[in-house]
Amino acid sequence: MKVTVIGAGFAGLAAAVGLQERRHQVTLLERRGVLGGRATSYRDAVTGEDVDNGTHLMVGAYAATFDLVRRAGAEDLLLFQNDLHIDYVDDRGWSSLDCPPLVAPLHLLVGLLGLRLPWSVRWQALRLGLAARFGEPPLGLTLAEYFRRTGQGADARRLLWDPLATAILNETPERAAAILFYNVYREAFLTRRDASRLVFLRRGYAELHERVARYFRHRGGVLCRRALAESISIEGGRAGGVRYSQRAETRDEIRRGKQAVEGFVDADAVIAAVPWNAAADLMPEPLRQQPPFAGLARLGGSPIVSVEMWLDKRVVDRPMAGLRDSEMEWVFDKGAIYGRTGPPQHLAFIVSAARRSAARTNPELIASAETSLRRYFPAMAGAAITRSLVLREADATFASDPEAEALRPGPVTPVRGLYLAGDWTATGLPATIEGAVRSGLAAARAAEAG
């Protein structure tokens, strides 16, 4: 079977690799030169270090993702915690969620004892855990409503749930669909101990995607970079190929001003692994007004803002930390995660669901990050910022509200031979790397089933 996959993010790569491994002829079209879609990186021209377009965390429950990484021979890029450990800091000092090597969910219950929390909050956390384990799925509710129904008070939300939920969902609890947090909580905390541990990447995400792409090509797959898919050919109610524009790919071609060349690749099946706001544009006009494509226009986006900062001395003394009561919600020591010790220290600050922060100027955001450092890290008193960058992803993820859950389509479409993949499809998960990989595998299975 000849399959064309549009988009070389995690969803497209997972679909392409899965099909290529089963000896189908696969062509993968990527509109940019860099792979990874909305989870990629680039090399900073000044420092030479990898910069992610927002720090993307993984957890041990990402079974499909790690299986893909292992098959591609890229396990050396993964840095696993032994057990879940998250440090938090506020004006009262440090506390840690430090989960011991006990069976789930006992490891989480004991870990909560290490956090500086009122006993009332600990009891409320236990109540939420029991509701997630034994209660009914919170369909149609926002996460804030679910918190209220499970007795989570203001302190529990501020100190524990809101920072964690916003980072997982890239949405505030007042907007987010409770079912997505419920599903993640069950997978990460209630199944097995190692499912909750954090997993970092030792390099930028572009390196991981290049490894997966190399594996795909070595097995005979065809990867076309800077190949802009313009439309999917549909005749007689069936997808038969993709029209695309092949633009200049190499630096020499770009420098010489090489013109784009129109191309067409025929296929028995097409998998559109593109963002939700790009899928309908590939369809002929009548189909854009029909389900599931018509509903995609109502899937909104949620932004992420990140600040990359280099300091002339080491200030942050741990790989990551949650910054309570701060605009900058998390800080990561990217230099240490990448295996480099000593100055300059490369930090990454993240703001999720960053609608308000996205409107601020770069100097304001850099000043906010610096303020957080001076507030919580005494060593900042003798440090200087040597370089800083601000990155904005306006539509980093789909807006995961309860209404969106009804709009998320499965892999199969009304058009024969046309399938959808992406973290925005009906995976049961929020917009995560694991959701994207699972969606790609689901689309590949559907394409094989015909």
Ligand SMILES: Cc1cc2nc3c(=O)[nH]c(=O)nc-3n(C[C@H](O)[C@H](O)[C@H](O)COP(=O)(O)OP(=O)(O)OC[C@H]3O[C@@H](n4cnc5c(N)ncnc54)[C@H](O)[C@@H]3O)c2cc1C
Given for the second form:
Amino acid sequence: MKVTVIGAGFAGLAAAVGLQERRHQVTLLERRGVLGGRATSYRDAVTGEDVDNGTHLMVGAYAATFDLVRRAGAEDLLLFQNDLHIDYVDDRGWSSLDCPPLVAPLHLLVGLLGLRLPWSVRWQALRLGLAARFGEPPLGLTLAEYFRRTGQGADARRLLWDPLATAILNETPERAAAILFYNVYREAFLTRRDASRLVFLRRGYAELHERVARYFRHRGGVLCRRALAESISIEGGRAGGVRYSQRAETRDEIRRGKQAVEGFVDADAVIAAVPWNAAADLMPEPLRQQPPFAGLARLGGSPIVSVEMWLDKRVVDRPMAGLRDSEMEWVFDKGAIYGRTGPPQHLAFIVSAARRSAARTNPELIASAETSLRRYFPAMAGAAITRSLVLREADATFASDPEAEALRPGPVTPVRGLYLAGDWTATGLPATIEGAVRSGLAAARAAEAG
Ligand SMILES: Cc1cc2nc3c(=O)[nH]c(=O)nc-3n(C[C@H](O)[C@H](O)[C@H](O)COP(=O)(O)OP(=O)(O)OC[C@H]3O[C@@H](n4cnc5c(N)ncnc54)[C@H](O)[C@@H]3O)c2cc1C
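Now show me the form predicted together with this ligand; what you just gave was the form predicted on its own.
Once more the chain from above appears, this time first in line as the rest of the complex follows.
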């Protein structure tokens, strides 16, 4: 079967690799030169270090993602915690969620006992754990309402749930759909102990995607970069190919001022693995007004803002920390994660569901990151910032509210031979790497089933 996949993010790559491995003839069109879509990176010309478009974290439950990474021979890029460990700091000092090597969910229970929390909060956390074990929240419920129904008070939310939930969902509990948090909570915390441990990447994400793409091409797949899919050809209710325009690809072509060329790739099946706000544009006009494409216009976006910073000496003494009561919610020691311990120290700060931060200026955001360092890390007194960057992703993820849950389509469309993939499709997960990979696999299976 000839398959054209549009979009080389995690979803498109997972679909393309899976189909190519099963000996289909796959062409992958990616509009950018760099792969990875919303999980990508570039090499900073000044420091020579990889800068992600925003720090990404994985958890041990990302089974489909790790399987893809292993098949592509890129497992060496994964850095696994032994057991879940998260440090938090606030004005009262440091505290850690340190889960021992016990069977799930006992590991979490003991971890929660070790966190510096009022006993009332621990008790409430236990209540939520029990509620999650014995039944899922109804669709349409916000996470804030679910917290209320499961007896989570203001302290439990502030000290425990809200920072975790906002990072996982890229949405505030007031807006987010409870079912998504519940699904992640069950998969990561209640199934296997190792499902909850954090997993970092030892390089920028573009490196991982290059490795996956190399594997895909090695197997005979065709990758066209800078190839913007313009429309999907649909005749007689069936998708038959993709029209695209390809800009100059190699440095030499760019230097020579090569013009974009129009192309058409015919296909027995097309998988659109583009973001939710780009999918409908690929359809002919009448189809855009019909389900599921019409509903996609009602999916909103939620921003993520990151600050990358280099310091002339080591100030942050752990790979990551939750900064409670601070605009910058998390800080990561990227240098250490990349395996480099000496100065300069390369840090990354991240703010999720960052509607307020996104409206601030770069100097304000950098000052805010610096304030967090001065507040929580005494070594900052003798350190200087040597470089800083602000990265904004306005539509980092779809806004995962209850209404969105009802609009997320599955992989199969009313057009024969046309399938959808992406973190925004109906995966049951929030917009995550794992959701994207699973969606790509689901679209590939659907395409094969015809
Ligand atoms: C800053 C940030 C931080 C995040 N943190 C985390 C995290 O910690 N953990 C986690 O699991 N997830 C995280 N996410 C979410 C995660 O990045 C996404 O869920 C995932 O990357 C989405 O993959 P995708 O393949 O569905 O879509 P995308 O990555 O958006 O891929 C779509 C691809 O389609 C291409 N494309 C679009 N239109 C066309 C066209 N017409 N023709 C050709 N190509 C086209 C795009 O260029 C892109 O490469 C984060 C996201 C951001 C932005």
